[in-house]
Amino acid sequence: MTTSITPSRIIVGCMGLGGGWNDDPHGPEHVDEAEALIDTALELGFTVFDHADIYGRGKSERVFGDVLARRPDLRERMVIQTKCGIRIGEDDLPNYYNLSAEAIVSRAEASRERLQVETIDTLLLHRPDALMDPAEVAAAFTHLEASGTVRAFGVSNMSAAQIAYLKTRVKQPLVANQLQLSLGHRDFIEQGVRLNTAGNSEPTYPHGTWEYCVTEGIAVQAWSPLDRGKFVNGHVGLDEGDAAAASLIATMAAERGVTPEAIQLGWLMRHPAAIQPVTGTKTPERLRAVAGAEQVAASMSYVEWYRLWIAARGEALP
């Protein structure tokens, strides 16, 4: 990781940059859009920028790299993270995963070229590959580290068991696990209270994953932490639990003089896993809306946190 930079708790997701998810070339307006987002993020103290090789079919990384080529001084003010492992529209398949050594190395090197940087600060494995061989991953990480292509490594969408499996051969510390966590995607906490209860289905989130990450010093990052804005963009079409949560979020935001976005991210950040939300916006205005989340997390009481959770789940706890 860039040693002179303090990584921010809130991570700037760059998935929306570069135009559509197609093969159309990006234009100068997309570079300007990326530059405006970067400037706003740094102004707010957000220093970590999250990418993936598939975002915008590579255009998200490309426009970000164009900004850095235009203003190389920005590089020393940020931490750049990207991901690899998902293949979309290749080999006559809609999508599949490939975490072979050759695939990891080639995709990381391609990301570095698009980003126009000497070194990627953090590389995450985007999704678990059913054919994942820890020895292959270890070989790739060792090569990328030795060549100076990548400084640090992590995973995304992996359970505790999958991470432990990787660590049987991977010697580098795994510094992060990026998961879908939010008030609307609550299985990371539901799995802890549904155990040994009657009448409740087992949640899909693997039990013990965030606890394992905390124990092992692996940062927990949250993708889609605002649930595509469903709690903050009006209540139309929401089910009873979601509508109740949206109403409560709006009330709490008004009482504190902050945005609903800050309340929702603050709820996540109040959790003892020290969750790091990854924003999904490409507009400076929406990025500014989350700026108060850390202060909300610091001031949110037990009762307020549980009130939001219970409202969202639509029923009392067991």
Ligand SMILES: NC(=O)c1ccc[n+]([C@@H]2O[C@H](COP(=O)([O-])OP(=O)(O)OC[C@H]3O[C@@H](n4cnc5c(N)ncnc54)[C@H](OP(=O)(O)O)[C@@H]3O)[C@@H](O)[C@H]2O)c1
The other form holds:
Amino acid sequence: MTTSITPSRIIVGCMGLGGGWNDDPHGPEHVDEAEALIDTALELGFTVFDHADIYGRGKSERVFGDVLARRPDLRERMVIQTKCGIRIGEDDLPNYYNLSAEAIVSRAEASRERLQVETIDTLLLHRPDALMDPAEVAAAFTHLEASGTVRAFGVSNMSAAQIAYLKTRVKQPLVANQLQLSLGHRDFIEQGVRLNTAGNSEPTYPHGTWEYCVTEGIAVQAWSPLDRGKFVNGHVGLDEGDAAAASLIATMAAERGVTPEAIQLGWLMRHPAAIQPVTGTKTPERLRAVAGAEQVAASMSYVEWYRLWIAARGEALP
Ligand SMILES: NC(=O)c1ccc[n+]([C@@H]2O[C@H](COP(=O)([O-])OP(=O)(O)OC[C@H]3O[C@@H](n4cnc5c(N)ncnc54)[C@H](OP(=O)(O)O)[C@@H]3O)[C@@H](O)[C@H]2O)c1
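Return one more block: the form predicted in complex with this ligand, after the form predicted on its own shown previously.
Let's see the whole complex now, leading with the same chain.
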């Protein structure tokens, strides 16, 4: 990466690339698919690409690396982020987590090789590990930085307390926290308004997480920002509340002459946490559909923002 590159606010998630979560090898058609998505992203000004070692069991990174080997000039136009820490179907276990120093280093090095890059721009710890030891994480980050394997570090799915715990030993700045945030997954704002209300339900999102990130200069990234298509009109299986939200999204999109996807992402980006949505599509058409989101965010009124939230939550605010 050249230092002159401007990271885009919309991040291109690459989880869908590579042909799926199976052990079948990827084919040239999957490399072509990745290349088409990358070309469209760069054309739209989306310069940041999000990976993880586990996506497609390594194939998402692998096809991306094949594109870079085919077109080395692309590398200096992009920021590459990947993650480590989740183990899927290894050691006779379903899912488990490993953020030991050895695991972080070996998984990051393997990602770097699959991606066929000299340096990974950003490495995120994918999920908190119950055995996580800040000293081990610090040792891994120091090693990866010194060896030139990774330029910057961050976390994902972590609370303020977990990040503060890591920061007791980690010396590098933690630049991002990637969380599930969307109209369909609203705990990050529900917690704030339910504070001190009767019948408050158990949080899945510790209060103060995004506020802590903003205070500490940690970018807030949103995964699954489109709720995997749930709110786009015509999508099947919606309950009454979700159908009402989908209908409002469609109406607002028609009024503004933009796509429903741009409304959904615009709603997220209007939030003061300066949220960076991580899209998940592997189709250039759907990537184009989110391109107007920043403009939507810039012009979304208080009332429009609250109207969308209240429609999605299906009941009045306290
Ligand atoms: N940190 C984490 O723990 C974590 C977890 C999950 C994901 N992520 C990251 O976040 C990115 C986005 O996550 P996501 O894939 O769940 O995000 P998403 O953008 O909410 O959903 C994308 C998926 O939904 C489908 N989709 C979107 N709109 C649709 C519509 N209108 N109709 C039908 N299908 C639609 C897409 O299919 P098409 O490909 O056909 O468009 C794609 O499979 C991932 O790529 C990954 O980089 C991170």
